[in-house]
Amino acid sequence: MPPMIQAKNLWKTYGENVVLEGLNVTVEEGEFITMVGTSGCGKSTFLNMLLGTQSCSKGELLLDGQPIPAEPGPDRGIVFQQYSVFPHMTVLENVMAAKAFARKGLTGYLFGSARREAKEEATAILNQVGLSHALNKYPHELSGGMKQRLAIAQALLGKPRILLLDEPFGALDPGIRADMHELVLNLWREHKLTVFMVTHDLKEGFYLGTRLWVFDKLRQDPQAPGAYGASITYDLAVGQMGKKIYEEIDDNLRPVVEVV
C-alpha cells in the first residue's frame, strides 16, 4: 500500500519566483501535521496544493499513490481563518447548502428525500461542533468562535478523509482557541481524519500535531529573493510530548518559525 500522501521532488513557482522546491515526504493516513514557518514559505500554497486548486511546477504530489486531482474534491474538506459563509442563511442552511453544491447538477438546490437527508446530517455534525443551540442563528449573530465552528461542520459533512486547516484559529481569543483546539482533537479522533493545519503558533503546532514541519528557505539570495524556494527543514514527530517539547525546544528554532 502506498502512503496516503508523498510528495516527490516538488516544486512550485510562479514565473520566476520559487516558492517551494525539492519536498521529499510522506504522509500516512490518520496523521495530523503541523505546519509552520514565516510568512510566504509556501505553507498555504502546499495546502492548497493538497486541495487541488493549485498544481505542481515540477515532480508530483500523490493521493493513494495517484496525482491528487487538478480540483477540490469531497474527499478533502477545508476551513480557512476567513469564515466562508453565508450572511443570509441560518447556521442550519449553512451546513445543508455545503452538501448542496457538493451535488452534481445545475443547482444547489435539494428537494423531498434529499433535503431531509441533508438537515439530518447537518443537525448531528453541528451538534457534534457544539452548535446545537444555533440551528436557527444567522452569522452575524455568531461570536468568532461559533462561526469557526461552523466552517468545520460545513467542510466535515462530505465527510472528507483529510481535513485543510489554514490559520483557522489565528484571529481568536486564547481561550476559545483552547476551546477549538479540543474541538479539533476529539473530531480528528472521532473521525479518523487525515490533517495538515498551517499555524504561525508554534506552541499550537507542538501541541496539536503527531508531526511538525517547519518550512524554511536552505538557499538564500540577497540579490534575487525569489530565486529560490521554501523546503521542510524540520520533520519532528511530537504528539502527546508536544508541550514538553517546546518547553525544551532550542531557542535557534523560534526566530525561524514565529512571527512577531
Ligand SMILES: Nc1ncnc2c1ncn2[C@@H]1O[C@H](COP(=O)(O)OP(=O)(O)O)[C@@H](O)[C@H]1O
Contents of the next structure:
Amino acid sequence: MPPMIQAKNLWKTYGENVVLEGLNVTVEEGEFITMVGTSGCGKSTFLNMLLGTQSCSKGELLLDGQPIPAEPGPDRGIVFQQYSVFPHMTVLENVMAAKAFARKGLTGYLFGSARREAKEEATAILNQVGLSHALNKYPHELSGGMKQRLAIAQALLGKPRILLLDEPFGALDPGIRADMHELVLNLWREHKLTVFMVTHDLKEGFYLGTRLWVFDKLRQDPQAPGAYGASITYDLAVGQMGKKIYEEIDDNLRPVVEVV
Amino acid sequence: MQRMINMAPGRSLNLMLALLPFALLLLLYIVASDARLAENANDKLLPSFAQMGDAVQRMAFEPSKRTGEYLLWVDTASSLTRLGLGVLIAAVLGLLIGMLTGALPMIGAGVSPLLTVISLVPPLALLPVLFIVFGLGELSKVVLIAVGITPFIARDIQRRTEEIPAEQLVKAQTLGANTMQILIRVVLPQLLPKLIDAVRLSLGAGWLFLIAAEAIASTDGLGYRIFLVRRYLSMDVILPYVAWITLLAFLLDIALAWLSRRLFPWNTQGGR
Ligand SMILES: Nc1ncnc2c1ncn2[C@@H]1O[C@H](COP(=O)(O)OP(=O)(O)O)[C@@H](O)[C@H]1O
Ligand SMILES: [Mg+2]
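Show the same protein again, this time as the form predicted in complex with the named molecule rather than the form predicted alone.
Below is the entire complex, every chain and molecule, led by the chain shown above.
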C-alpha cells in the first residue's frame, strides 16, 4: 500500500519567488504532524497544496498514490485561523450545514427525517467540543476559542480522513490554548484522523503531535531573498527530543523572527 | 479649555441641536412669507401655512371636481406602485447579476465589462427610447426606474460577493458542497442584508427617475401633479407635495433599516 501522503521533490514558486524547494516526505495514516517555521516560509502554502487550493510548480504531491485533487473535497477538512464558520448561521446550523453539504441536492437545506438526524448528530458533536450551551448563538456572539471549537466540530462532522489546521489557536489566549490542545488530541484519537497543524508556537509543535516538521531555508542569498525556498530541515518524532534540540530549533527560528 | 474635537453634546443638547436648524428654517419661511403677503395678498411664491393647509384639505380630503377622486391619495398610490415595482425588479435583477458575476469567475469575465459600460449610460437619456419601445403607459416608467438603478445594485452586490472571505467558500467545499449549494446557503443569505443596504442607497435615484418619468408622460402620480400645478404657480400645492414625498422617502428608508435588523440579527454592522 502507498503511504497516505507523499511529497516527491515538491517545489512551489510564485514567479521569481521560490517558496518551497525539493520537499521529500511521506506521512502514514494516523500521524499528527505539527509544522513550525518563520512567518512567510511556506507553511500555509504547503497546507493549501494538501487542501487543493494551490498546485505545486514542480514534483508531485500524492494522496494514496494519486495526485491530490485540484479542488477541496470532503476527505480533507480544514480549520483556518479565522473566517472558518458561517456568520449567518447559528452554532447548530453551522454544524448541521456540514451534514447538508455532504448530501447531493441543489439547495443545501435538509428536511424531514434527514434534518432530525443531522440535528441529533450535530448536537452530539457540539456537546463533545463543549458548545452545548450555545447552540442557538450566532458566531459574532462567541469568544475566539468558542468559534474555533465550532469550526473544529463543523470540520469533523464532514467526516474527513485528514484534518488541516492553519494556526488555529494563534489568536487565542494561552490559557484557552491548553484546553484546545486537549480537545484536538482527543478528537484525533477518537476519529482516527491524520492531522497537519501549522503553529507559530514551538512549544505547541514540540509536545502536541507525534511528529514535528521545521520549515526553513537551507540556503540564503541576502541580495535576493526570493531566490531560494524553504524545505523541511528537521523531521522529528515527538517524544524523542530533548531540551537541547528544542533550544537549537528555537535559536534557528528566533533571530529571523526579530528581523521581520 | 477642552479641544473642540473632544466636545460632544449630551442627550438633550443633541436633540436641541438637531431640531434647531429645522426651527430656524421654519421661522425664516414664516417671516419671509408674511412679509411678501403683507405687500401683496395675491403673492403665490411663498404661501402661508393657512393657504397650504387649505390646499392639502382640497387635495387630500375633498373629491376632485373633475374626476371625483381624492387626488393626493390616488397620486401617492400610483407613484408608490411604480417605484415599488421598479425597485423590486432592480433588486431581483441586481442580486442575481451581482451574485453570479461575483461568485462565478467564468460569468464575471463575460458580464462584468458589459455591466461597467451599461452603468455609465445616463438612464434619463434612455427615457425617449423607453417611451418609443414600451409606450407612454405604466411599463416605461417602471422600466426607467429598473434600468436606472439595476446597474448600481448589481455592481454593489458583485463587490459584496467578492468580499465574502474565501475561507468560507473553501470550508463549504471541504464539507462536500457543490456550487449551487454554496451559492444558495453560503453566498445568498449573506448578500440579502447587503441588498437592503443597496436598495436604501438607490431609492434616491429611484425617486428621481420616477418623478422625471411622471413629469414627462403621465396622468397621475406625485411627480405629475407638481409639474401640472406648476402652470398655475400653485406653490401652496407644490410645497406640501414635496414635503409629503420627502416624508415617504424617509419612512421607506427607516422601514427598510428596521426590516434588515429584524430579519438578519447576525449582521452586526447592518440596518443603521
Ligand atoms: N497567492 C500568492 N501569490 C504570490 N505569492 C504568494 C501567494 N501566497 C503566498 N505567497 C508567498 O509565499 C510565501 C509563503 O507564504 P505562506 O505559505 O503564507 O507562509 P507561512 O509559512 O507564513 O504560512 C510568502 O512569501 C508569500 O508572500
Ligand atoms: Mg500562514
